[in-house]
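Read the single chain below, which is given as C-alpha cells and is the form predicted on its own.
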Amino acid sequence: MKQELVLDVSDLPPPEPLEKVLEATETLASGQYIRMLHRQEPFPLYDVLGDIGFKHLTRVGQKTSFEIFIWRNSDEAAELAVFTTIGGA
C-alpha cells in the first residue's frame, strides 16, 4: 500500500477539485495521506477539512502552483510521512 495518494486537480474547473479531494479523503487508510496538486490555493477547502477531521499543509508546488498535503487528525503515521516527505523534497 502506498502512503502517498497523488491527486492532480490542476486542470479541473470549480467545484470539481473540492469534490475530488473530498471523495479521496473517504478512501484513506491508516498511514496514508493525499498530495493534492492544484493551480491555486483552495481556501474554501481548509475549513471543510477541519470540520471533517483532517489536517492539511500547503506549500508552493514543484509541478503545479500549490501542493496541499491532507491527512486524518489522529493519524500520526501519515503526519510523520508528510513531514518526512516535505523535509526531503
Contents of the next structure:
Amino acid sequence: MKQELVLDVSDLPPPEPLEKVLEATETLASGQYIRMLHRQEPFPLYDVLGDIGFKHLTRVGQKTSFEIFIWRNSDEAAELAVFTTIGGA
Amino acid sequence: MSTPSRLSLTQAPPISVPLRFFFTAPFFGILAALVQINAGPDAVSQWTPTTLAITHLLTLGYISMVMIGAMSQILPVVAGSPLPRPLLVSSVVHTLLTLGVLALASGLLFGRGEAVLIAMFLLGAGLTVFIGAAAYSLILANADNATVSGMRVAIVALAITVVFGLRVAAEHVLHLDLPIAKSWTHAHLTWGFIGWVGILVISVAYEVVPMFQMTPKYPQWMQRWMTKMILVGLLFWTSVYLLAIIDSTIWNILTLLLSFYLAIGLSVFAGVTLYLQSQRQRRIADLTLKFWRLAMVSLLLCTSLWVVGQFWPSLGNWRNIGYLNGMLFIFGFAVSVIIGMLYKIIPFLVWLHLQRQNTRRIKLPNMKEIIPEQRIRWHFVLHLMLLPLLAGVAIKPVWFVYPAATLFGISSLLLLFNIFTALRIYQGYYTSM
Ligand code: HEM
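Can I have the other form now, the form predicted together with the partner chain, not the form predicted on its own?
And the full complex, kicking off with our chain again.
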C-alpha cells in the first residue's frame, strides 16, 4: 500500500480544496499520510485538522506554492514517513 | 526547506465573532427603508436630516458593520494574523457601533444635539477599539501581501473618516453654522467612500476575485501601488481642498485635478476587474460574480457621472447629482459587493465550524445547501431592480421614492431571512453533535 496520498488542489476554486482534503482524511489508512499541493496556505484547514485529530506540517512546495503533509495524531508510522520524506527531499 | 507551520490551533475566531456583525446589518437596512418611507419624497436631497440619517444607517450600520465583521474573519485566513482577543473586541465594537449608529441617526433626523453628542462618544470609542485591534493584527501580518497592505491603508482612511466625522458632528451638537462647514463634510465623506469603503473593497478584491471567480490575478503593479496611490491622492486632495476654502482659482483647479486623479484610480480598478472577470477559466457565471460585476459597473457609472458633471454645467448644477452619485456608490457599489460576499462567507463559516466540531464524523450538509441558490438568485433580481429605481428617485422623487425604499426594505428582509436560515442549520447540527 502506498504511504503517500498526493492531492493536488491547486486548480480548484474554494471551497473544493477544503472539501476534497477532508474527504481524503476519512479514507486514510494507518501508516498513510496526505501530501496536499496548494497555491496558498489553507489557514482555516489547520483549525479543522487540529479539532478532528490530525497533525499537519507545511513547507514551500516545488510544483505548487505550498505542500501540506497531513496525518493522524496517533499514527507514528505515518509521522515517521512524513519526516523521512521531508528530510530526504 | 521545510517550515513547520504555526501550530496555534485557534487562528479562526469563534463563529459568533463575524456573524453578529452580519446579522445586524440587514436590520439597519430595514430601518433605513422605514425612515425614508416615513419621510416621503420631500426629504430626497443631499443634506436633509432624513438623508443624513439614512446615510449613516447604511454607511455605518450596514456597510461598515459587515466590513468590520468580514475583516475579523479575513485577517486570520488571508494574513494568518487574527484580531487580538476576538470575542472581547468584537462584543465591545459591535455593541458600541450598534448603539452609536442609532444615536447618530436619531440625533441627525430629529436635530437633537444631545443624541449626536452621545453618538460621538459611542462611535468614537467603538471605532477606535476596532481600528486599534485591526492595526495590531495588520502590523503582525505578512507585509508583502497586497491585501494586507491595502487593508492597512483602509484602516488609516477609516481613522481619518472618523476624525472628520467627529468634527462635523461637533457642529451639530453646538449648532454652529459656519461657512466652512460643508468643506469638512465633503472631506469626511470622500475619505469614507473612497478611502475606507473603496480601498477596502480593492484590497479584498485582490484576494477574492481571482480565488472565487477563477480569474487571472490582478496585475502586479496594481497590487503593489494602487491603494497607496489613492491614499497619497486623498492626502493631497484634502490639504488642497481645505485650503481652497480661501477661495482662489489656483487651489480650485488643483482640487479638481486631484479629484480627476481619484476618479481615474477607481475607474481603473473597476475596468481591470471587469476585464479579469471576462478572462475567467470557468464559464459558469456564479452569483457572486454577478454581484461583483454589478458593483463594478455601478462604480464606473458613479465616476463617469461625476466627470461628466464637471464638464456639463447644466448637469453639474442639477440639484440631485450628488445625491444620485452617493446612492449609486452606496447601493450599486458597496451593497452589491457586500451581498455577494456574504453569500460566500456565511455558508463557508457555517460549514467550516461544523466540520471543526464534527469529531464523530457524521454526514454534514454540503456548502451549497446552507443557503439555497434559488433564494440568492431572487435577491440578485431584487437588488438589480433597485438600481434603476434609484435613478428614478433622484429625477422624480414623488414617483419613485416609495417603490425604491420598499424594494430595499424587502431586499434587506430577504438577507436577514437567509442569514437566519444558515444559523438555524448551524444550530440544528451543532446540538446533534
Ligand atoms: C464616527 C463615525 C461618523 C460620524 C460621527 C459621522 C458624522 C457625520 C455628520 C455629523 C454628518 C453631517 C455633516 C453636515 O451636516 O454637514 C456626516 C455626513 C456624511 N457622512 Fe458621516 N459620520 C461618521 C462615519 C461615516 C462613514 C464611515 C461614512 C461612509 C463610509 C460616512 C459618510 C457620510 C456622508 C456620505 C455624509 C454626507 C451625507 C449627505 O450628503 O447628505 N460617515 N457624517
